[in-house]
Structures are given as structure tokens and as C-alpha cells.
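Here we start with a single chain on its own, the form predicted on its own, put down as C-alpha cells.
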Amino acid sequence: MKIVITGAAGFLGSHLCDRFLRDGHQVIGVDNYLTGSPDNIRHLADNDAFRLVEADVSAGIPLDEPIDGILHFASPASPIDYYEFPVETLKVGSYGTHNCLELARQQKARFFLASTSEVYGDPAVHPQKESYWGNVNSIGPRSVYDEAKRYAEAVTMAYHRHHGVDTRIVRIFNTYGPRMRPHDGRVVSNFIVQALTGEPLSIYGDGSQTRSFCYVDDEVEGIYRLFMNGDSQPTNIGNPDEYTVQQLADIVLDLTGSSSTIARQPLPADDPKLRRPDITRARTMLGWEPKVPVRDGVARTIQYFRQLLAESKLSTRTMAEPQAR
């Protein structure tokens, strides 16, 4: 197949490029490097089955050739990013999704939307099933991301129902692993970089809020199976093992051997208190469930950041102020 992946230079997008290429597909990556990095796809430069198109999908997709599928992963995906780029986040979720859907419609290609657990907001139902409609503050500071993804789901289903486009929607829960940016504001990368550089670990609130952390290899495998064998209904892909933020901090401190202390900070507005996917659909339809335990995945991610910090001699002065995730 010939596959288009938007956000190809991002954390998840770059791993998806690797996954499709490994199975013999051709990949056209699209990215404008707003939050992606050329380093994430530099290893693909000599791969004849891959090419990159530098473009902002919110403005259009400069492709005029047959394709078989398009996976729309272009978007800021961390609070520190969508707080800095609120309008761009809304535009890529709306105009960008529409442009990708139009390309899929014209080419009779399969369309795959990267949605998020953020569509559930600060959930009043736990764990979160795909049938739950969510609890989102439509005018809060996080709404630029939450509502962009909710709209993206709505327009995807409209194209499926009205135009007959073959569509998929994945709701991604907290994912971590190599190629995360050290300053991207997500809790796993924050804790690891802070621990490795001897800085206090920033815990927002009392640390009792929960997240479900899925290692990137597991997440990408679930996404790949959903693209190949799923249906049009939203599907949670995430790890149902639930940890408090404090428990994650303890794991990072133990695995790094760091003497970093804990720095308590106020909980940001609309920060979800609970987060855990019900993955019954993914298990039943795709035969998928995560395999990498959190401690193992965190250990692998620590190794990545340790090497990155050694190579770049990254100082804490280069780190942006972290935000809760």
C-alpha cells in the first residue's frame, strides 16, 4: 500500500512510519515541523520507500497521486504545545482533518484519525468506554485540543456516513517512549529528564490523579492493527494498568537512582483526575493488548533520555517549564 502519514516527524508519527515501512508499504510523510523534529525521521533519509513532504495540512496537502490510506497524526499533542499554539491546534483538528478527509474521498483511500482520551475530558465514568460521551469544558484552556479532536471525530463520521469514506478513529491514551522531546511537558518525559538532571520532580496537585501509560511499541501495534482490520467506530488503544502520578514519580526515582526531591505545584485547570481505558473493543476486534509493563517501558525510555542528554549536554536552562499531562 501507499500510505500518507501526517505528523510524520512527531513522536508517534515517526514510529508509525517505521511500522508501515517494516511491513513493506510505501510511506509519504507530511509535516511542517511545528512540534515535530527532523531527527525523528533522519534514519529514513536513504529509504527509497519513504519520502517527506513539508507542508501544513491545515492549508492543504500538496499531493496529486494515487494513495491507499492516510493516517492523520498532525497536531500539537502536549499541553505545553497547545497552550503555545492554540489556534494552530484548532485549525489542524478542523481544516487539517477536512483536507485529509477530502484527499481520502477523492482517492477512495482509507482515512485514519488520531483522536485522544482527552475527548473524555475530566471523566465522570471510570474506566472510559468508547460509548462514554465525555465531560469536557468547551471554553477551558485545554479545550483547544479537546474540542479540536471532538470536532475531528464528528467530521470523520460525517464523511463516513455521507460520502462512504472508509474511516477509523483511535482514541490514544498516554503514550511514552523514545523520541519524546525532553521539553514536551508530558509527565513521563518531565520526570525522567528532571531525575536525570537532578532537578525536583514537578507533581501537580497531590499526585493522586491517575494515568494509564502505554509504551510506544504497544501503541503503534494497536494503531496498525486498527488501520488494517478495524471498523469505523472509535476504539481505545491504551494500557488499562492505572498508576497515580506519585507512583510514576516513585518508579522513575527508583529506576534512575536519582536523589531528586518532589516539587508540589497547583493542579492546572480541567486536569483529569482519572484516566484509564476500557480496551474490550480492541481485545475483541483486533486481538490486541499491551505487552510492555510500565517499569520495563520506563526503563527503556530512561535509557533513551540518558543517551540524548549525554550527546547533547542538555542543561535545565534549555527545558521549557513543564505542564501537567
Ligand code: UDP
Second form
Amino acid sequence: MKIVITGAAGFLGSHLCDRFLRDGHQVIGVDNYLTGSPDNIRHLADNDAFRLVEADVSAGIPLDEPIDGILHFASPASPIDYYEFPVETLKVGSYGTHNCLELARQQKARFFLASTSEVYGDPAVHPQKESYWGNVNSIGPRSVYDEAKRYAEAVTMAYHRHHGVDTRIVRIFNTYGPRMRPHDGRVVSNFIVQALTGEPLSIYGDGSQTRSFCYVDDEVEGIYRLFMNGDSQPTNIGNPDEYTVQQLADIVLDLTGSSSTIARQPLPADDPKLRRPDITRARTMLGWEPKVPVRDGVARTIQYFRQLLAESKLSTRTMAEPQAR
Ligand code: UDP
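Next up, the form predicted in complex with uridine-5'-diphosphate (UDP). The previous block was the form predicted on its own.
Starting with the chain above, the whole complex follows.
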């Protein structure tokens, strides 16, 4: 198949390029490097089955050739990024998704949307099934991401129902692993980088909020199977193994052997208190479930950041703090 992946230079997008190329597909990556990095796809430079088109998909997708599928993974995805780029985030979820869907319609290609557990907001139902409609503050600082993705789901279903486009929607839960940026701002990368550089671990709030962390290889396998064998209904792909933020800090300190202290910081506005996917649908429809336990995945991610540190790509500056509290 010839596949277009937007956000190809991002964390998940670049791993997806690898996954599709591994199975013999051709991949056209699209990225404007707003939050992605050429480093993530440098290893594909000599691969004849891959090419990168530098473009902002919110403005249009400069491709006019037959394709079989398009996966829309372009978007700022870390809270610190969508606080910094709120309008770009809204545009890539709305105009960007619309442009991808038009391309899919014209080329009779399959469209795959990277949606998010953020569509559930601060959930009043736990764990979250796909049938839950969510609890989102439409005007809070996170709304630029949450509502963009909710709109993206709505326009995807409209193209499916009205234009008959073959569509998929994945709701991705907190994913971590190699190629996260050291200063990405997410909890796993922050804690690991802080532990490795001797900085205090920044726990926001009292650390009792939970997340369910999925190792990137598991996430990408679930996405690949959903693209190939799924249906048009939204599907949670995440690891149901749930941890408090404090427990994650303890795991990182244990696995790094770091003597970093803890520095408590205010909780960002509208920070979800609990998050855990119900993955019954993915298990039943795709025969998929995560395989990498959190301690193993965190250990592999520590290795990755240790390597960056050895190559001096990791500065010891303090992690960025969320700007909206
Ligand atoms: N968090 C934290 N310290 C950090 C970064 C994040 O305590 O340095 C918390 C954050 O408040 C949230 C959880 O960890 O409750 C996950 O945050 P992240 O930004 O990784 O993902 P998201 O909020 O999008 O789930």
C-alpha cells in the first residue's frame, strides 16, 4: 500500500513510519516540524520506500497522486505544546483533518484519525469505554486540544456517513518511549530526564492523579492492526495498567538509582484526575493487548535518554512548566 502519515517526524508518527515500512508498504511522511524533529526520521533518509514532504497540513496537503491510506498524526500533543500553540492545535485538528479527509475522498483511500483519551476530559466514568461521551471544559486551556480532537472525530464520522469514506478513529492513551523529546513536558520524559540529571522530580499537585502508560511499540502495533482490520467506530488503544503520578516517580527513581528529590508544583488547570482505558473492543476486534509492563518500558526509555545524555543532546536545564494553571 502507499500510505501518507502526517506528523511523520513526531514521536508516534515516526514509529508508525517504521512499522508500515517494515511490512513492505511505501510511506510518504508529511510534517512542518512545529513539534516534530528531523532526528526522528533521519534513519529513513536512504530508504527508497520513504519520502518526506515538508508542509503544514492545516494549509493543504501538496500531494496529487494515488494513495491507499492516510493517517493523520500531525498535532501538538503535549500540554506545554498546545498551550504554546493553541491556534495551530485547533487548526490542525479542524482544517488539517478536513484536508486529510478530502484527500482520502478524492483518492478513495482509507482515513485514520489519531484521536485521544482527552476526548473524555476529566472523566466521570472509570475506566473509560468508547461509549462514554466525556466531560470536557470547552473554554479551559486544554480545550484547544480536546475540542480540536472532538471536532476531528465528528468530521471523520461525517465523511464516513455522508461521503462513504472508509475511516478509523483511535483514541490514544498516554504513550511513552524512545523518541520522546527530552523537554517534551510529559510526565514520563520529565521524570526520567530529571532523575538522570539530578534535578528534583516535578510532581504537579499531590501526585494522586492517575494515568495508564502504554509503551510505544504496543501502541503502534494496536494502531497498525486497527488500520488494517478495524472498523469505523472509535477504539481505545492504551495500557489499562493504572498508576498514580507518585507511583511513577517512585518507579523512575528506583530504576535510575537517582537521588533526586521531589519538588511539588501546582496542578495544571483541568488536569484529569483519573484515566484508564477499557480495551475490550480492541481485544475482541483486533486480538490486541499491550505486552510491555510499565517497569520494562520505563527501563527501555531510561536507556534511550541515557544515550542522549551521553551524546550531550540532553541539557540539564530545568523542565518547562505548564503555562496555564
Ligand atoms: N505531571 C507531573 N509532572 C510533570 C508532568 C506531568 O506531575 O512534570 C502530571 C500531570 O499533571 C498529569 C500527569 O502527570 O496529571 C500526566 O501528564 P502528561 O502531561 O504526561 O499527560 P496528560 O496530562 O496529557 O495526560
